[in-house]
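The form predicted alone is given below as one chain in structure tokens.
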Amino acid sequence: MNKLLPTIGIEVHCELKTKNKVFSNSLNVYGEIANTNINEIDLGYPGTLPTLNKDVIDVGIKTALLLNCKVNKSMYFDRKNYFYPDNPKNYQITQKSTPIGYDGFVEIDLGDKLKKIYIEEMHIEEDTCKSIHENGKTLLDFNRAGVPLIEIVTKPVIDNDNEAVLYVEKLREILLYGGISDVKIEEGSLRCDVNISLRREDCNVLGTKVEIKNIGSISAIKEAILFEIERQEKLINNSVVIVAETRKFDESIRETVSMRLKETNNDYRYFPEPDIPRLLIEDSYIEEIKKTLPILPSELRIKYKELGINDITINALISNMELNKYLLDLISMGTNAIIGANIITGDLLAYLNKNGISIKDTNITIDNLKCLVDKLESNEISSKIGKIILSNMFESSDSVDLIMEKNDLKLISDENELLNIIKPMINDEIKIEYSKNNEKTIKYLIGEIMKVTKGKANPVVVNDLLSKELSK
């Protein structure tokens, strides 16, 4: 029997970071009291007319460029007609025929090779209001109604759950660093629908597509795909016909559950939106937006590797955009990138995570951080003293020099003072050990000296003095 192969496509709905909604001047914010950021347009009152938010078009073009898409220079909006409580107008304004971007790609790293996940199209549309199901009733929060969305649709080129996860993770990075969205899946600003079909290995015709809606986390994307592949395999192997349907992933039972049979485009009765005129985008306008494109994580990874930063540290930096910016600022100021990266992703990040705060909630300034890194690089302070200074920097606005003065943290570099500590430690037994393994012996002695001086001995001076005394 021929092996069954999955074919996967992903649709990502991404809420845009604009000040206002897409067709009204209501504020686009999250977490406010229900039904406070609304007006007559959001509620679908008869006689109201939408006004297109220019910022949404700008962000849409920017997104298209970041995702290597072509920009549709002549576009219009469409009405998608359907009846549901979260849709007060009984239609949704979207782009079916002229998406703002098309024919793009996102490149993922499979370890042994790179693979392009091709994007069929990305279009702008308005979000619906939020449905809250409680005690057998459904409540509606219209704060989300009219929030601008971009839906990004891949071609059916994803082969397995691993590729799907890598694609969504890479897409999230691009959208976050591009300033497109805060991509918080837990808040609903990024939502994923996965389309899965199975076909026989010797067959080029795709199988019947099943859609899994609104998957709530990246880990759930993997679980949903694996479960759905297994479910369809069992049906096909038992000669049961797969039906085109919409399912959801129930996280409580870790399974996909049927919601409804799949609608067709005819069900939505699309037609051009009569209240919004066609848009014509000039090349010069696209070029101006292109100038605003930021450096992306893929470029940062290359830059950091060239600077000698290891992969673990790079991943920790990329996953925290705020701290990553601090490192970029340090690098632009001529500071040692490796030392800066190690401080940021080490003790600094540990402190922030332990206290559940942002670096902006501390007293750390970029100038103080640079001073700390520079003193470590020049061996003016030891790593142990660096940790003490950093712990003070979280709470104190004092300069590094003042923190050192207040806490008596200056390194001991006086040779006579250090020799008084070193000479009693050197005896015949130590010299014999030194002859067998000089590096191990010196490391041991430096450790002992640091204990005696409470980390204040200048390691460079100590190392030089030890080598001289042990060689006598």
The other form holds:
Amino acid sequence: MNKLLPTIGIEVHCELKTKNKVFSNSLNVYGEIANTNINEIDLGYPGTLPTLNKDVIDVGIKTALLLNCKVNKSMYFDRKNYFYPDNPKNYQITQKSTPIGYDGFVEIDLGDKLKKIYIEEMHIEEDTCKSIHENGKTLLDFNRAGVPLIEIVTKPVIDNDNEAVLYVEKLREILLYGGISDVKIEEGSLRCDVNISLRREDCNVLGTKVEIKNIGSISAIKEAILFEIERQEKLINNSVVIVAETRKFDESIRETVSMRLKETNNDYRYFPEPDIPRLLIEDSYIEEIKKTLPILPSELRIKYKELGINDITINALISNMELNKYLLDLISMGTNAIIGANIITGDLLAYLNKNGISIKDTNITIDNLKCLVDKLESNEISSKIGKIILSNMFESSDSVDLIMEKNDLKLISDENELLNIIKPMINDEIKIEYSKNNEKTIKYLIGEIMKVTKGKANPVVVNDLLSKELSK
Amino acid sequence: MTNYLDLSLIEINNKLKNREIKPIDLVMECFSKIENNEDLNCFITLNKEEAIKKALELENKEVDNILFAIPIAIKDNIITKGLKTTCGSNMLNNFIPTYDAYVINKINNCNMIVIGKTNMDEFAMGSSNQTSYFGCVLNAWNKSKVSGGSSGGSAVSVSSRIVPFALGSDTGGSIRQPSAFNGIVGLKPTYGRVSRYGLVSFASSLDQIGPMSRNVLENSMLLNCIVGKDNNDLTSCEKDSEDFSRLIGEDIKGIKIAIPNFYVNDNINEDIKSNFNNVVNILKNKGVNVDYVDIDYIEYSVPLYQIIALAEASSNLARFDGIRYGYCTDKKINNADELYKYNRGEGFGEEVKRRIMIGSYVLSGDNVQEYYYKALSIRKIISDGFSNLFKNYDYIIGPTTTTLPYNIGEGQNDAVKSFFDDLLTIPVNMAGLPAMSLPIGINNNLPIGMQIICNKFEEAKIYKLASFIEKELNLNLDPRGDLNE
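Let me have the form predicted together with the partner chain next, following on from the form predicted alone.
Now the full complex is given, and it begins with the chain already shown.
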């Protein structure tokens, strides 16, 4: 009997990071007191009409471009009609016929090759309100009602759990770096539905599709897919017919469980939203948005490699978008990239992690950081002093120079002062050692001088003076 | 009782300016007239306390515009902050809104005084005001006859001279048909001319708020007040401000008028036709060119309306589930499905439920292609047909209704009848055009109206022709007869 092959498609819902909601001017913020960011539009009050937040269209076009999609230049909205308590108007405004983007792709790295995961379409829609079930009652929080969402739908081109995870991770990275969304799965700003079917290797027709709704984490995506493939394999091998159904991944038993059969699904009675006129997008408008596209991680990796930054540091930078921004700023100011990257992913990151804070919670400024890197590059300070200065920079808003002065960290570069320390160390014995092994002797002496000066001797000047004195 | 409200708007305005009368005099007169006409059932909710308060506030203010301190009645599907807004339905019998409709802000800016909310067919679904949860409205000319609808309360409150003005809404004829039945002037403006924000939607692509008044000039003055681009309604249009009365009095000689053959077909009552033909003859004698024309598919307007309006309505009325506002059943509810079933089953009346079911059906599954999208494409053809006519003609005219006001109770068991009451008004909504119903005769003490239709945003032209005809006919349109006799 020939093998069973899975075919997977993924739908991702992502909340957009706009200031306001999509069809009203309520604020779009997470984690506020329930039912405080609402108005009569969000509540679906009689007589209210939707407006359209231009920022959502702009972010939508930006997302389409980032995902290599074509932009729909003539689009409208549709109503999806269904009754549910979290759906204030009992219809959702979405885009069924004219999604803002279509025919795109996201490229994933399979190690030995790159694979394009094709995007069928991506459209704008409004989020529902949040239901909280408590003691047999349902409470509704309308703060989320009307938050802008983009739904991104792949073609059924994903072959296994590994590709699925790589795709979602890559998509998250793009949406985060594109400034599209927070992509926090735990806060619900990114939600995943996975469609899986199995077919025999020699069969070209796709098998019956099962949908797994609202998977809560990337690791759960992998688990859910593996579980579902195994479940369907068993059924098929026992000649049980797979039914089209919607399932969910139960985190407590780590299995997918049935929610409802597809046959009983709603008939959504889609029709064009009459309250929002058709929207025409001009080419020049799309071109303007193209100019605002940020550098994505895949391009960043190439750029950093060219600057000589090592792979471990690159990964550390990419995985922390905020710190990465600081390095990009340093580079744009003409600062040494390698030293900058090492400081940022080294002592700086360690300090932030240890204290569980963000760089914005410290007193570090980009100008101070640049000054520190410049001084290290020109050897004006040693790396040991550099560490001390950095640790001061977290707490103090003083300039680097002021920090050095206050903490008596200025390097001793005065030749006479240094000669006073060096000269007593030079004797015939040392000179003999020096003639045997130049480097080792100089290193030893510098170590001794640093001990005396508590690391404040300018190593360049000391080196020069030592060479001169020893060759006398 | 005083009778200041029987004076023309200009006379009232002068008396207010001269301090001969105060705003409170007008308000008190209104409420005593409401009491005397309680049997007409025009109002669902009165705004007495607030109206008196407002009138007293206005005493110290400058009379700065023609509508200052003028009482107005508001159809009960227009949202009024703090004032119960029922849409003529048990569903919203307890609904007190938290905001004002755009048009309410507009009339407040002119310092008009809202007297109350008028009776209407439930959710504006009907053309005889018999589907209202609050009972039907009686025709002021003959109390055994219907008022027409759905803006029946608004029409009768004006025709019975309780208020000089009312706001109505028109989805398929709901301003024009009751205006014709009651001998008043009612205008459905161009779609997009008046913001729909705060008008409880029936059919979003057809609904429009409009002024209802005793005569043509005053109608234009109320339109002046309520128009404007509203950023809260994406379908409202940006237009330069204009005085809609500016063309009144201009010569009409040489204007070109088209009469669609459909508007004088055999289904039209003979008395209506003869009154209409009388007007046509007057116009011809004044040097107006009149042609009879055809508009493709116009005869399908009623089925188109049933598909498009009801599809939109089925979705617009989905929000009424009793969760956030509105009717909530006393029955014990075990799940969400039961909640919808009981709240909606008990909250809505029969006609509304029938229309929601038809609307849901035409959008369901493959029907959306077979009915809804096909209807949209035919709507486009009708709309283009009107546009083409306006390349050669200034006006399209015809009767407003096919029948005279009929007996209360008649046609209630005929689900299709109310749609055919709107046979001649629906095409205008389909094309988004402005149209007025103007009284042109009284037959056996029942009024007859005609429609004047213009191209989009040409309301000023409508007022010009309407005013001319009004002057020529010089009818006494007070149902109480000549009070001086």
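Numbering follows the first chain given and starts at 1. Note that the structure is predicted; figures quoted are calculated from it, not measured. For the two forms, the rigid core is made up of the largest set of C-alpha atoms that agree within 1.5 Å on superposition.
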Relative to the superposed rigid core, does Ser382 relocate between these two forms - that is, does its Cα move 2 Å or more? yes
If I superpose the two forms on their rigid core, does the C-alpha of Ile8 end up displaced by 2 Å or more between these two forms? no
So, superposing on the core, is the move of Glu32 at the CA at least 2 angstroms between these two forms? no
Once the two forms are overlaid on the core, the CA atom of Ile449 shifts between these two forms, in angstrom, by 9.6
